[in-house]
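The chain that follows stands alone, in the form predicted alone, written as structure tokens.
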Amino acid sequence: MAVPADFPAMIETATPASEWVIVLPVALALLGSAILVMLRKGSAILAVLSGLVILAMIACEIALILRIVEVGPVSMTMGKWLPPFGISFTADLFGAVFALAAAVVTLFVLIYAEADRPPEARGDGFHGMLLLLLAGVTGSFLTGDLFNLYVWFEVMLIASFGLLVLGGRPIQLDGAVKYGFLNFLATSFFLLSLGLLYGLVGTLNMADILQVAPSANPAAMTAVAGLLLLAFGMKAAAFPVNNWLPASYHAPPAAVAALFAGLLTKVGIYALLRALVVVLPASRDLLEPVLALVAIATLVIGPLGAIAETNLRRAVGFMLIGGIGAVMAGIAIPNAAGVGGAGLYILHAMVSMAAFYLVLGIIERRTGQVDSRQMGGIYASNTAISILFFVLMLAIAGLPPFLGFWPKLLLIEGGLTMGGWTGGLLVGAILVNAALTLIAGSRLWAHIFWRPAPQEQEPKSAIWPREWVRGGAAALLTVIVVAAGLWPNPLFEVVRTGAADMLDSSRYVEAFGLRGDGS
């Protein structure tokens, strides 16, 4: 245990008032699920209930981040027992940024979903699993205890996976067969590191796993840093254990693909940055050739299948995956540039792929076909859209002015500072990342939209005004992917301090009202 004998076990003053800021998103999300579950026969309500909930949990989430910058990383445990028996909830300026994140991301899913699915739709459970798996997620970010970061990916795998199969087309189910199967897996093995780590330091909160990890045994410790690689490196869908994305991806509707692909990979590499970065630095610096290595293969695999692919969406999924290279890639750097790069990565990742698939399921709806061989001619009915897939295809490539850019070249800095082959053969395996991209996007670009559409099918026009809806929010978030692009730097006073107090862990430590001398 990391409390010494003359320190409190119990926190002996009153929660002061301004950090039930950190909980309530969380709270918010799963009371709203439950309401939202139970009136799940209701009527059109049911949206606007939801929309309200992410209201207020963006409300909160926003006050978080102003109470983060006034005081830096602040944490609330719960029942007031310190660790390692109390649970807490703890949020640096990474975490509660990326909480804000995806609670915007679910609103504007929410409003496409709305405008999407089917009247026979409505009593099926949508809203409450919606708001559940955004409970998840949130928790996610802002926990600092890894028991309780297993309990919120068990509550995202749920949620999800009720997502999955809402419909019951044979295509969703054998998706969901292959997420839920490869997923319970991971989850398996997050579990086995858990139990490892607690036989190890006795505890598995994070602060206090810092305090104690020095004195365990290095080679235990590093094993335990190799599963939980595995195990978030499957959630995350990194090379090699990736396939799961694009054969599961495709399978359910636009906005729930779109939900997907903008918060749940992103979880998965989140928690792997928190892991190795933070809690485990010295595990990590032994594992540091096979974290380049892994970095270096999702990034140039991940583009290369989205060239060789012509279902859309799985192309598109490839793409996502290259993306998580650049991520691993910031954590196999171990310095500010590298690790703010990877934050800053997560951030524009969450937006730009989630406005992509919403475009996605805009373009499958206008031709009817969801192979981009069999696309074609949209351009002359629809510029809009092209424009938008065009935004997004050079912000994911992290061509400037978007948002990408910023953090592929925080990444190329931090692996140039790096120097040595490792920084070099990243460097280069970034670069050859956003070439792949460009002429996977390109591809798709010219065979949608350029090409003449198949004689025997014509584009659909637009129908007024769910059309319209669908559109403006896929606009909405690629406005601010590109807004975001031309005026970056409140993104990197984020990154700065972000990215400091990952690599600096007093102020982490500090929160959770333990000694950050190590005593």
The other form holds:
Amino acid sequence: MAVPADFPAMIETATPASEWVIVLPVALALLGSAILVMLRKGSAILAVLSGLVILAMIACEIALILRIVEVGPVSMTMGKWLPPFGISFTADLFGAVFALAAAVVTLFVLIYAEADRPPEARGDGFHGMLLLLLAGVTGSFLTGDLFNLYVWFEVMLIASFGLLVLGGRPIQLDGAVKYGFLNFLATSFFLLSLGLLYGLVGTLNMADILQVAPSANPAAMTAVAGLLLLAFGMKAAAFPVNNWLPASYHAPPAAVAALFAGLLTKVGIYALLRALVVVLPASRDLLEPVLALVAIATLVIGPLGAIAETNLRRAVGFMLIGGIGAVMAGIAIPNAAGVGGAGLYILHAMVSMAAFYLVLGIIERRTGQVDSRQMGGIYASNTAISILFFVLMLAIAGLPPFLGFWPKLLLIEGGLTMGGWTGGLLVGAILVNAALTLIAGSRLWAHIFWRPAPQEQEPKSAIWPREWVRGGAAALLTVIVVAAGLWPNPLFEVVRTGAADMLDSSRYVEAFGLRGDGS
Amino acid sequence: MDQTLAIVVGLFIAMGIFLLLSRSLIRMLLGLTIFGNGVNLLIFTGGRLTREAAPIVAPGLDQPAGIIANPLPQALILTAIVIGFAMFSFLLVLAFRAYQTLDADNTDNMRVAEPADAPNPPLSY
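What would you give as the form predicted together with the partner chain, now that the form predicted alone is on the page?
To see the whole picture, the full complex is given below, headed by that same chain.
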């Protein structure tokens, strides 16, 4: 059917090929996932295929980042419908860099998983679900439409359900029940707030909401923002709604846990950052005391849980929650340093936490235990692992010269610039969090590596190639953490542009082509 | 009509949350489903109810002649129903597997991942 020339809601010209880089990563992951599910019995080819797909995604994301650096935020709308009717993919620098980090982390986790999975696990569809999870994560980072974000959340959720129960041990089923119910409830809350938001402003396109929201009822908008805070807070495991995380993240194999720790909560907190700071800034200002309170509670209670826990991976799960508090603090601090610190912290936590869980997997393999009280003496038999653990623990606590130091520095600078009670308390909580994380982490280190083993164990030596590949994957991720910490200038450039685009959304809205059409 | 639906939405969500607070997995699942249906109805109501025509353009016209119903909430709900059904099916199977493997459909008895008698942390370095 011919489209009338004066019909306003349609895109007339073909989309330039250069804009396709924004949808290609997601399309590649979905396509690859479908093919891998079909081929799931072919054992050796699967890892290679999924690795190639992830490499292609990385290439697309690098091209996308280069384009964003050149022209600012990029947007592409599906199906020839102009926004706000068509579904838009929009990437600013933060979204694209996080998508790249997610793909890189997944690549290393894939390498680790190949050396870690037992032979009888072949044909279980692991690789298909891995790519589906990555598709959901990438889609969440790159979408410009809140309903689309809901859909990507569900894609991510169903893939993570699959990965969590793969293997079917009782502990996994138990963890999956808690993870499944609470995460599905969180996305239902998200959908609930979307329904209310649509009723209030009549649109779900992020840039369009930005333009309509100032004229909507501020009290009602704040209620919506509060519901979004609850929903994304549950996803990200912020303080009052965090207990599903330590209940489930220690259940699956280490590779899956690393993937979850690196990606899932980060997507939740990134969605909160985007929804509150970019899309609903007026409601964020009204919610600021709540945000600060949640941030402080999460920052302090996370590492306290880690100190009180004996199960190694559950203890680290609590440290992960503490990190979410740091990002929440950045959302509560409404200046460039605060938002930039939150963004950089997300990036740091994606890489560091995934690497940390990989190292935990190696420790569990080596000792055959999950409880830190039964471990010991690894320092003598495998010094390399103990150094990896120590470096990552320092990075997570936020000590220089590792990557974790810079976002905390930015957050503290933001808190001091903000001033007042809130800023001071947030800075204090960040420092307390660093100290408590350091206590929890160094105590774990002392128990696992330093003291002699509780019972006599055969000192195991590394077995080529499986153990070396596992250790290599974790070590390479750690090298990223160290290198980025020693040479942070490029990251600071990203943070400056990303935070500026988040706080002043005019370039973001312009990318949609919404400005000036009078709608 | 809007008010009636608003009350129904409130009832559904209250029922859903009430059921979710119970300990039995099956009751929790039913609660999730009812909650989800309440949310779907809320989106439908949020899109404004009209008694006007279906959102279809008559032959020979470029745009609809009069007021039409809002098609967007219907598309949103359709997506949400499909996704919700997929999640419900998965969680139902998961609850059954958990019942078989853990011999428990009561969340109080599901303590494999979080043992109830967890020991104190070591009190020294």
